[in-house]
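Here we start with a single chain on its own, the form predicted alone, put down as structure tokens.
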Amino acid sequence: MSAVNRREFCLRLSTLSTTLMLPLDLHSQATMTARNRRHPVEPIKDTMTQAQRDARMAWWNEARFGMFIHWGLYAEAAGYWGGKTVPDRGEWIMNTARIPVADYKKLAVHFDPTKFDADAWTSMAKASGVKYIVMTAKHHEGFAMFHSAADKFNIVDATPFKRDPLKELAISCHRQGIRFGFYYSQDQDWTAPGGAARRGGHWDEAQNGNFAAYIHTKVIPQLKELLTNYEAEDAPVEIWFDTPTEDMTPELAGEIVALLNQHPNVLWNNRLGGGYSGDFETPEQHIPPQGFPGKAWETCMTINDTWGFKKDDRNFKSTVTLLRNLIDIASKGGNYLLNVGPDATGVIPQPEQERMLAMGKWLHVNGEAIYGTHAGPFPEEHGAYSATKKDKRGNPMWITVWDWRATAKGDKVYVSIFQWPDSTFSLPTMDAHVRRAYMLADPHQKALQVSQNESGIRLTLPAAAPDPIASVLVLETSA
């Protein structure tokens, strides 16, 4: 992940995907010609009917909760260089400290994560209620966390570990029923000649080279390896690109898209570059006030302040905050990709595991209100724009309200209540008729008293909240 200016970058990228693609047979020839000028290679999804696109995205829209894993040589540095702490995020240490390529590569000599256990990671993810995992195959540092014939700067060839953790994790995910994808930094690469470097450009002559040559000799060959070497494990299902620069022209991006088209079921995000919008939006470290109506989207977020392991970062978000985020995101029709950062020994820090597992306990009881749901029928629940306060851009500030959120699925509306009322609970009006209401945590589904008219819905709730963080009320409806 990137540093301070990423949010502005994401907002600019989101403007590239504002046009909703219709089924191919509804386009005029003129529209098709214009689109082909923007995209030298047309993504295969744009040749599909709406029904085909919906089927392709079905598992992703069902999942709602994924686990991001940032792991690389930066875990060995752990936020320190030359005996001194380096500010900024752990995975950006090479860029922040302007470390020469040769010096940074020496980290590989000591990187030996013998405590890595793919099954332990996957079991923890499964117990956390996670439905898919996305792990860094190559971050901006250029180090591959898989065995690559295309470049020897990888965990098998350059370290004493001599194992392929990406392969092991893919196999474990397949065995335990979790979908698996990978992150790949296609544009930035601080150790490969020609790779891009944001925030000041190159700082070492060893980084100089031709960007197109870098794409052809490293990126495309490595993507081919990742797309073909894991098919036996039903992986990958998703590719998470990152931080495209102006070097990623439509033509170069088109060559990558041509490769992706050979794997039509693989989803990819909106950060490839070259004008390609991808399959889903990627707001980072924040939840859009009203989501992205009509689009697939996924908020990625850290548990503490950094993506890659940094031993001094103990600013962990509470389980309450993390669960609220998940519920809030689901109520707007999005996915939550929550990051963990394993250390250099291959262990996910205990505070991160504890928070993930606590979320899993809640989902074990209340997951029906999250998985496979879509945005609820009460958009005003999320908050409102202030009439007086402004954000950093001078626009009206969004004031979030944390009382409750709603999701929906089939004939049910799920209301996750954060602030438990005294006895009665009121909801705005909705078109559907509420025929029955009960608490999701109640194994007997005892019916609650409910009344409904044009002014809204009123319910009598139990005296005590079933859950201290979020209690789920179920409304069974009919037209």
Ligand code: H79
Given for the second form:
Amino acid sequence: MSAVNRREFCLRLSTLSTTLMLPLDLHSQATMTARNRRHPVEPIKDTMTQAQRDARMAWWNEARFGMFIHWGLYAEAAGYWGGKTVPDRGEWIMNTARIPVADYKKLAVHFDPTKFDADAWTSMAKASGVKYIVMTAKHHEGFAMFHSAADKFNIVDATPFKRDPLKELAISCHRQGIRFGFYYSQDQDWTAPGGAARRGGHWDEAQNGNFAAYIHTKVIPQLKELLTNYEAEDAPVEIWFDTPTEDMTPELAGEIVALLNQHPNVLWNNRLGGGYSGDFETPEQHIPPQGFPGKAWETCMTINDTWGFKKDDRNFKSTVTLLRNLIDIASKGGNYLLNVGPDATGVIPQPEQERMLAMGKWLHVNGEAIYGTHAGPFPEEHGAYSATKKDKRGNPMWITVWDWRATAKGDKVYVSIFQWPDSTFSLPTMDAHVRRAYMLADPHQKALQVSQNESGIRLTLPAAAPDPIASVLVLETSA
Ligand code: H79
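Having seen the form predicted alone, can you show the form predicted in complex with the ligand?
Below: every chain and molecule of the assembly, starting with the one above.
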């Protein structure tokens, strides 16, 4: 058994028990209740061969790091309504404060983000080591951040700004070699009649209407626009759906899938609803203890505590935490979609840029350990379920260990070390034979002393860690 197969084998053995313990988000519950229904329209991935499926997902599986952008009218509210702070996440403000539709729509009259510069965002993302960008085309507020003929409540027709930032970003991404995708809230829409509203339902008569009519008059026409309004090269490569409810029947979702099938290269996540599984799993705000063995997955996460800009949210995660998360996710074969929330002037807050760029600095030296890799060969490094402690649901608590993480690519294993050892560094056993070991940051790739036997691998590392956050040890192996 190769090193990598061995890991997958071990994980498969434990999948049955661990999946039951993973926190279930609302969306996956909605998906699960509908899962066993027949699909009225088969998604393209289900009619492809495995080789075709792999090719379709190839760029995504190699990317490992993406930047999410939540930008909409909520950035102008910035966590305030009527002069008072509103709790919870910024992009939920309309729902949290039960703002009437007509009042909320007035935010558009003043929305004029004149400092928006798509090239500046893309350059920043590129310097951060990001391989793809996903921006909100329409969040639950219902406001389109692109020019839409289907609905006048959009940034070109309803604001003094009159520009289409989504399109500008798509063009800029294409120019700078970054993949571009968009987020589209297909189910919840708090300003369109018939759009769904979670947490307490509708709060304004203007929201009443027929859900199917909403899908037919707004969602499908807008998705068509988003899929076709770009020159072929700038075309989106990914759609990020969100928060499906029971309103999204297999039939309605099937109509959307029929449209998506006309764009076979566009990947879409597991949150369409109607029982469709989509192309990848989407744990939100958490990293599954052992990933999703055998599945493509992407953890999306806020850089502070909100997706959409909130003036007072200064609870930014440290660069140490963010880099550890990226490395942890890569060691489990997933992607990290890290969010930034630009303000109403069109600027990504400075503390967010600083952290993104610090990640880019590390990736500039150590990116080989992340991009194009898959899960590492050791099953033991992530932590373990406690024998005594229980989590909130009463299941055994997962205790994460932050010593090191491993990824693999070809005949190389990359070990990112967080806790620099005093003398000898030990790794568990692995089937493959270590031919040579060196530090990735060492320009001379000086061979390190290494010994390997049945019980494990022992290495003598340089006295000081090459990097204060994570130093990458490379193991060149042969079968
Ligand atoms: O776009 C981001 C979120 O706005 C969206 N998904 C990510 C990518 C999302 N919408 N709903 N949810 C995630 C899950 C539901 C969260 C809720 Fe709540 C808990 C809704 C009501 C209670 C958080 C706390 C939002 C409002 C209060």
